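Quick heads-up: it's one chain on its own, the form predicted on its own, in structure tokens.
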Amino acid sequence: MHLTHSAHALAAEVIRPGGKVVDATAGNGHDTLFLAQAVGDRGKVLALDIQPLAIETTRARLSEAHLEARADLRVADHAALAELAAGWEGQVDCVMLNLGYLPGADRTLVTRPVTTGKALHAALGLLRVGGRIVCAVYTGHPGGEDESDLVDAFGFSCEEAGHDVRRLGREPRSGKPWLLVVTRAP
């Protein structure tokens, strides 16, 4: 199954109708557009990104499905997840993150360590519980494997804490996509 589509799956099984949902790297808006559909008509998505480009594209992809006023779109960066979504502490099912560059776009501009670890921690003190953060680590570009590196001691502490984690295809070193998968315990 392609990683996407991992991705949505493993999101899908704990989005509600009408819950909060975050997309917190945009990207071309694929996930926005997912996590719109999945909340229904009462739900609400926030939905970040660093380059206005990938806010225009998701915009863009939203308003042709008609689903625009489901979304909050903001060019902003992954690490001021907290503040930006601040009043949504325990409330959110599923956050979503794929780390990496904007397909299409300048490959210069990628996800980093430090942001991406501030990003993913706020990502848990938003969640539910049993809600979800499903992360898509993308380690081939420049400093890609040290950022994979974060994302699985971030695994380790979760699990740590006592939340369930999952590592979907973690080959350390190999330059392949992988997915984390943490679900909020009690």
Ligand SMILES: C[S@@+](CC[C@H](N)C(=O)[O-])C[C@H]1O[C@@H](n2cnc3c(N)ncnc32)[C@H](O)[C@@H]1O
Contents of the next structure:
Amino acid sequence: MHLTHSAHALAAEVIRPGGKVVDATAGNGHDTLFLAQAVGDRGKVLALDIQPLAIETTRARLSEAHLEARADLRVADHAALAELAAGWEGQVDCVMLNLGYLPGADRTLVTRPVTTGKALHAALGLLRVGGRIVCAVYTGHPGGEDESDLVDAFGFSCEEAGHDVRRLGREPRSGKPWLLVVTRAP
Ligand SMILES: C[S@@+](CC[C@H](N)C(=O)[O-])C[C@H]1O[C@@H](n2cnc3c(N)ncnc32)[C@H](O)[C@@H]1O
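Given the form predicted on its own above, I would also like to look at the protein as it appears in the form predicted together with this ligand.
Next comes the full complex, and the chain you just saw is listed first.
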């Protein structure tokens, strides 16, 4: 199955109608649209991207689907996720991260290990019990393998803390994308 389809299927398993969810890398808005559909009309999506272009594209995609009201779209660094989602601690069904660069835009504006690490730790603090981080990792661009190792190490720290961790398709140094899936334990 395509990585994005797997990511959406894994997210859909834990998203409840009326739920709160986060897209930490809005990009072209495909994941934000999926999340806005999944939470229903009483749910809320917080979607972030450091690029104004990405947030504009995401807003247009949601608007076309008449789902803009379900989303809070912000030009922001996901390193500040804990502050941006203040009040949502322990309540979030799913945090999606789709790492790498924005397809069709400046490829140097790429996610980086330091900020990704902060976002992942903040994401874990937001999840309700049974909530899930779904993180798509790309390794083919410069710095991608380092970021992949960081995400993998975050997965180990989650395992040590007793959370359920799955790595789908991880083949170190293969250049292939993979998914880290962390489901929060009580
Ligand atoms: C692969 S794209 C995301 C694809 C998107 N989820 C979609 O459905 O189209 C990665 C995005 O991460 C964004 N990004 C990079 N660093 C970021 C950061 N520190 N905080 C938030 N977004 C960031 C990039 O601007 C880019 O749009």
